[in-house]
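Let's start with one chain on its own, the form predicted on its own, as structure tokens.
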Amino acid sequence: MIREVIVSTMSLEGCIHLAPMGIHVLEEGMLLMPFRPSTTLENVLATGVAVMNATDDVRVFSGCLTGRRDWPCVPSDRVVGCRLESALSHTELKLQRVEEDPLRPKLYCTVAHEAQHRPFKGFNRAQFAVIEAAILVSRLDRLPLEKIQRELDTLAIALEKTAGPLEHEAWSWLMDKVRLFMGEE
């Protein structure tokens, strides 16, 4: 199973980095597979820790992909790092081993601590659409643009039917990035 979360890491100098990422859930822990080059990869290799943040604010997903990374964070509980202040829950991870790969190294982690902060009340279709669109936007340079546009057109239907103001804002940030990438702005 893969969980779509926000991963928070910290550099040795104390700079916080937030990135949306699909984390593989394993019997013995979690598997992170960041693409190279990646600040997340550099930070985890340097510090040996990361924090998975579950959030229902899809603006964080799209914001991290569109240069809006300044989301409030607080110190994590057991590892030297931070978590999203608005996280519904967070899981603190310790790096156990690395499988090198030129494109996507595998970072095997164990769970050091988990905490619940607020109940998860579920996603609506628009929130799912924003998360799926964020994944597509993160791969603009890796997938055919026609495929991305087809999928975005389909996702836009769910957005229009069920979105509130936060989902519309998150979607607009992503669509601005797509237009910029395609040279339309």
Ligand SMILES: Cc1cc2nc3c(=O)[nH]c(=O)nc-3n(C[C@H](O)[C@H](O)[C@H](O)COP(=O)(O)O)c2cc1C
Contents of the next structure:
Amino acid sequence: MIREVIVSTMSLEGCIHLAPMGIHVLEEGMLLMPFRPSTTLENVLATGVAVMNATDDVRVFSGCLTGRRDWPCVPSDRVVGCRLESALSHTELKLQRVEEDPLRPKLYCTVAHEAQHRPFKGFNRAQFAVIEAAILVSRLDRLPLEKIQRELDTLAIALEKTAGPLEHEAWSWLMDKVRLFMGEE
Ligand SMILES: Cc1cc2nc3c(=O)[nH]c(=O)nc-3n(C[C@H](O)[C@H](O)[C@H](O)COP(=O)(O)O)c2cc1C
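What would the structure be for the form predicted together with the named molecule, rather than the form predicted on its own?
Time for the whole complex; same chain goes first.
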């Protein structure tokens, strides 16, 4: 199974980097698969660690894809790195093995530490819609525009029915980016 999380990493110079990623949950450990080029990939290879952040603030997902990467972080507990301050829970990972690939290397990690910070309050369809829309936005230059528009129209139904203010804000950032991209086409 794949969990959609925010991965926080740090460069050797201490620069924090946040990126939404789908992480494969394995029987033993986790698998990250960043597409090249990727700052996350560079940081994990340099430091040997990454942190998975589970958050229900979907603005972090849409923000990272729309130039708003500056979300509050605090130091992680066991590995040298950081976690999202708003995380419901976080999992600290240590790089165990790299399977090289020119397009999408596989980073096999072990779990060094996990911690809970806030309760999970239930599923929300608008949050799902924002995450799906964020994936579409991350592939704007690779998918046919009609397919993107069709899928966004469907996702907008769940958004309209079930969103709160945070989900509306997250959605609006993504739609601004889609409009800008389509206007430039
Ligand atoms: C929900 C979600 C899951 C994503 N999963 C991945 C992933 O597994 N691998 C990847 O390379 N990019 C993934 N992306 C896109 C990255 O977040 C985005 O391209 C990012 O800039 C990665 O590059 P970076 O490490 O340089 O930040 C995902 C985006 C979203 C919204």
